[in-house]
Each structure stands twice: as C-alpha cells, then as structure tokens.
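First, one chain by itself in structure tokens, the form predicted on its own.
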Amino acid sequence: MEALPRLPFATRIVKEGLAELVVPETGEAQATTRLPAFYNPLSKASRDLAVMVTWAYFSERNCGSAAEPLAGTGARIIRLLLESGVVSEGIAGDISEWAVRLIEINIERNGLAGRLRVKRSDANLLLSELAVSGRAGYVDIDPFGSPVRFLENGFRATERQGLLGSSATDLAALSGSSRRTAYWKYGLTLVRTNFYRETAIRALAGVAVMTASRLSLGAEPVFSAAYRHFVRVFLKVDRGKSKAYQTRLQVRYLIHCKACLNTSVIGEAQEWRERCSVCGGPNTLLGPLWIGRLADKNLVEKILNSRFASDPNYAEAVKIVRAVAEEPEDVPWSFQLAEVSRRARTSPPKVMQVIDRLREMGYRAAPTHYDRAAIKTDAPSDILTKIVKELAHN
C-alpha cells in the first residue's frame, strides 16, 4: 500500500466501494467540522445510496458531469465517478485548503487524473458558476447541518432533466423537536410527533421544492430516505412554470392531534381546526411539507434488480431501499406502535400481526424504513388503536 503523504495532521487510508481515500485521523467516534478535512464513516450509507440512485436515474442516458461544492475529502464524488458507471466528469470544490489538498491527493490515488477536476472555493461561489459555464447533470449537496442555504444555487446548476441530492444533518429542526430553528431557518411550523422521522424528510423536500418553484423550476422526489443521523432527498430537476406549479402544489399542511394521533391533510394553514374530529382533543399544525411520493417505485425497483442488491458492500443501504419499496407511497405519516399501545393503555402487540389484521381488513401497511417498530397505513389512527386492544386480548 502506498505511503500516506506528508501533511501536518494525522491521516489514515480507508477502503470504502471502490475508494481508497486519505482522510484525517480522530481519536472521536463521528467526525467534526475541527476536521482538517471532513470525512464521516457513518456517512457511508448516504454516499452508497447516491451511488445506486445516481446510476438508476441515468441508467439509460449518461449523466455527463457531476458536482460536489461541499466535497470535504471527496469521498463521494470520486466513488460516484468509480462506481456508478454514469458519470463521466466531476468537479468537487470546498472552502478549506486542506479539503483540496486532500481530494488532489485522492484523485492521483484513484487514478482520476484528467477525469475530476477540484478548486479551493465557496460552495455557492462555484455552484453559481456552473450555472453559467455549464450546469452538471448531478449536483450534491452534502453540508455539516442544513442545506437550505446552498439549494438555490444547487438548483441553477442543475441541467434540465438532471439530478439534485441533498442531505441534511440538523434533525432537531426538521423533525420539530426545535420549533424555533425550524421557523427562523426553514420557515417551517413543526411541533415533535411520534413520526419525526417522516416530518423531517418531507420538511427537507418541501423546502427544496419551493426554492425550485422559486426558480419557475419544477422538483420532483424521486428517492428519500432518513438513517441515522442525517436525512437525504434526490430530486429530479426540471424546467418550466407549469412543472413549479404542479409541484408546489404538492407542498401542504397536516393537521395532527397528540392525543388520539389523528392526522389529515389541509391545503393551507387558514383551513386548520382547533379541534380533533375524532376525539375532540387540540390539533396541531405542521408545513409546509411535500406530502407527494417520497420515492420513484420504478427506481426503486431498478436498484433492486441491479449489481447494487447482491453486492454486500452496499448491503447496508440495499436495506433502506428494500423497506422503502415496501411503504404505501401516498400517506405521508406513520404510527409508532409503542404509542398506540401506550394510548390503549395495553403493551405493544408484534408489528407484523397488526399489518397482517390490517391488509385482512384492507388497508395497506408496512413498517417503515427509518424504524421497525413504527407502521405507515392508510387506516385511521382509531381502526388502528382497536386492533392493538384486541391484539392484546388474544
């Protein structure tokens, strides 16, 4: 193996796919922003996830170029580049010297010479002007925290029909466990509910649609997922007022009650109710969110079909796109069972009996993906609170 290069921090080599990367050495079990260069191993899975969504969005037309303005060591455009087998050319950029240094190095190591380009630059500097020397036909957006400052210019740097991934890390906003940072940076009204998770994928893609409409852009989810400590959208881009107007239609409220855990979609805000329909217990307002599809299903089952399934490297976020495939696309909520148990004041009954009684009685059900033990159905909270009593009984 080849010597590690003289730098004045520590590094270590790391094999990740088809990478071997030169990434900073931490004695910390998650990277921090102290990094020289930013590199996160539990990342891994989001990395692998734009891999397998890049390759089938484009599977059947090359992507041609793709960019990464927050590309820390590189580690996710140069395995888009070796892995994907869409992407012909990159360009990665990033504000710190050490980052670019780091991705040099990376490129000659990987044998990317001539086909990965990098500057020292300003995230939004350099989407700015890919927006007017040439868009990519895929753009990720990978920050520390919260993408929202960088999704306009995201969006100018994507071709027509191309591409855009972005992750968020700042889960206490998204989800709603911190209303204050959710209003003041996402513009949003969130209160904490027993399907966080679910609210701070569609909070994410409904602030990515609406700066897309913003642009007379239409974006469109085509695969999202939350996992551990960050949430991922990919969106794909494309142009004309009609396309904005049809998306941002998609983007609405949901009504919800803590008490009996009722949820409902409203147009706007002006349309909520005070009270449950239910139960008659106080409502609460959460949006604007994209309350669409979360997933293509035919790019799910592209992945599913592919090298990508059987490749254990990828086994980890083969898992994520397995349990997607199997949620209902439509209903943008979920129960944790635990809290329907706890409301029917009885103890929590094996998931899969409750989706069984559910399907027996019509109703799609399936765990969800960001947790197991949490059910996304199309029945009613009340239906779904009387079969855990009876559940419980038997």
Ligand SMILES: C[S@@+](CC[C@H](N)C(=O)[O-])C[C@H]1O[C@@H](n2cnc3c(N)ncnc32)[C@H](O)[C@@H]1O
Contents of the next structure:
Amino acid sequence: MEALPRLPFATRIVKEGLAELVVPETGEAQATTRLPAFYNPLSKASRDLAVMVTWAYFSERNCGSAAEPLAGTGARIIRLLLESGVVSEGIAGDISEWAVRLIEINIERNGLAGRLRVKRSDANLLLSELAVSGRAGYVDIDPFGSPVRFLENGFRATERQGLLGSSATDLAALSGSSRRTAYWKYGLTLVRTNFYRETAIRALAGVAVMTASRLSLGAEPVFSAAYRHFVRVFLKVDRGKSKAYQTRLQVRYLIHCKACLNTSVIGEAQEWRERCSVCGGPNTLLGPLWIGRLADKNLVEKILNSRFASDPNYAEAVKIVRAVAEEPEDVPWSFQLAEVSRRARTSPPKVMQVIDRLREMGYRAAPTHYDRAAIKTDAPSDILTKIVKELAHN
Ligand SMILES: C[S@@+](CC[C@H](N)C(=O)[O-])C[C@H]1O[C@@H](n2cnc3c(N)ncnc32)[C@H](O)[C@@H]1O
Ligand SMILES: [Zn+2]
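Counterpart to the form predicted on its own, namely the form predicted in complex with the named molecule:
Below is the entire complex, every chain and molecule, led by the chain shown above.
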C-alpha cells in the first residue's frame, strides 16, 4: 500500500467517484470546521451533482477551465477534471495552509499535475484575479454556511454563457427559521412555512440573481435542489442589461396564509394583502425569492439519458435529478401532507393516493425532491384539504 504523506495531523485515503483523496482523519467524529482541512463525505451528492450538471451544460462545447476558490481537500474540482469530461484545466484555492497542502498532494495522486493549479488565497481575491486575468467557464462556490460574500466576485470570474454553482448550508437563515439572520445577511423577509426547504432554494437563487443583475448580468438557474444539509443552485450567466432585467423580474414575493396554507405570487411587496383571499386569515410575506423554474428541462433530460443515470456511483444524485424532473416546474411552494391533515383534523392519507386524486381532477402534482411526504401541485390549498378529508373517511 502506498505510504500516506507526512503531515502534522492524521490522514486517511478515501475513494469518491474516480478520485482517490488524502483527507484528514476524523475518527468516529463527523467532519467539522476545526479540522486542518475540510472533507465531508456527506457532501458527495453535492459533488456528484456538480459533475453531472457541468457535463450536461457544457457537453456541446468544452467548458475550458473551472475554478473552485473554497476547495477544501480538492475533492470537487479533482472530480470535475476526472469525471465530467468537459473540463480541461482548473484552479483550486483555499485560505488554509493545510488544505492547500492536501490539494497539492491530491493533484499528484490523481495525475492532474499540469491540469490543475492550486493557490493559497482568500476566495474573493482569487476570484477578482480571475475576473481580470481570464474568467473560468465554471465557477463553484462551496463555503461553510453562506456563500453570499463570494457571489459577486463569483459572477465576475465566470465567463459569459458560463456556469456558476453555489451551495449554502445556513439553512436556518435561508428557510426562514432565523428571520433576523435572513434579514440582515440576505435582505430577505422570511418566515418558516411548511415548504421551508423550497424557500431556502429560492432564497439562494433569488439572492444570486439579484447579485448578478447588479453587475448587468442575467443569471438563470439550470438546476437547483435541497438535500441533506445543503441547498445548491447552478446558474447560467448571460451578459447584458436586458438579460439582467428579464431574470431579475422573476425574483418576486409570495404571500402565504398560515391558517389555510393558501400561497400566491405577487410582483412587489406593496401588492401585499393583509388578509387571505380564501379564508380571511392573516397573510405573511416571503421574499424576494426566485419564482421561475428550478431546473432546465432539457438539461435534466440529458442527465437522465446519460451514462450517469445507470452508474451506481451517482445513484444518490440521479435520484434527486429524477425527483426534480417530476415536480411541476411553475409552482414555487409545496404542501406537507402531515400539515394539511393536521389542519383538517384527520390522519394523513398516503401521498400517492392524494397525488392520483389530484391528477384525476386535472391538476399537476408530484412528491417534492426534498421531502417525499410533501406534494408540489398547482391545486389550491382548499382542494387539497378537501381531498385529504375525503380520503380519510374512505
Ligand atoms: C465547505 S469547505 C469546502 C469543501 C469542498 N468544496 C468540497 O466539496 O469538498 C470550505 C473551505 O473554505 C475554506 N475557506 C474559508 N474561508 C475562506 C476564504 N475566505 N477564502 C478561501 N477559502 C476559505 C476553508 O478552509 C474550507 O476548506
Ligand atoms: Zn387562508
């Protein structure tokens, strides 16, 4: 067996996708931010998605270079180079000395010397340098917590017609559980609803689109999802004021009634109505949020018809893509069946029974990718409540 490199902390070798990586030894403990360099095996699906989405987005024309300014042990960008087949070269950065050392070791170990460079740098500095010296086709921002302070330079560093991928793990703020943080960090008015994970995706996408539009860039999600501890959005970047305006117009507000769960889209906050149009209960306001499509249908189809779809290595991420593909694409909220049932004072029926009934009635409906016991449908909440009551009495 090949000897592990001499470092002042214990390491181990992990295999992920086609990469073989030297990472810090965590023992029984989970990956924490206190480690000398950060590798989280639970984020594998996030890296799988990055490989598949990058491949699908760039398969007709090579991506050229990729940049990962918060690279940890290099797992993500190394896998992009080894597995996507569309990334020729890359640059990895990290502020941590030990992360950079491990990235160097992992570049050698995976035969990527000459194709992947590494630099110890603050992410914003690295991205600014790229913005000036040569942009990357794909930029991936994968920080601890919030990406918000890296997004602007992320867009500056992304080629026009390129792709920017970003994760966030500060779900309490983005989903409306920490309303104060949502407000001061993101400028969002949020409240926790029964579709809080949908809110988190759309909050991140909305903030990204507004950041791009300030730079006269259009940004449009081509794939987004919430899974485990993270939300992730991949945005196509377009040049021009009219693209910026068109995409910015899809960042709007929701009004949501906590009494009957009725939700609707409004353009601007001032269109807000205090009382629910269905039950007269008090409305709450959420936004601004991205209310356009979470995913591009063609890109999703491409992934589902690709070599990835039948490769067990990608099974977890392919499942997410498949579930996103089934969701009605123009409904920016969902209903937790347990919550609808609780309000209707009945026990929850089976999810598929409710979905079949909705479809029989001509509505579109599917379980959500982030919660198989939640339903995304264009049916109004009172119809859903009626079905839940009917099915409970059968
Ligand atoms: C979540 S980890 C990255 C994991 C990696 N992207 C992956 O998929 O395995 C975040 C990384 O950002 C680094 N970091 C934190 N602040 C930074 C900054 N201002 N500039 C550059 N790197 C930073 C940390 O050292 C850490 O390695
Ligand atoms: Zn209501």
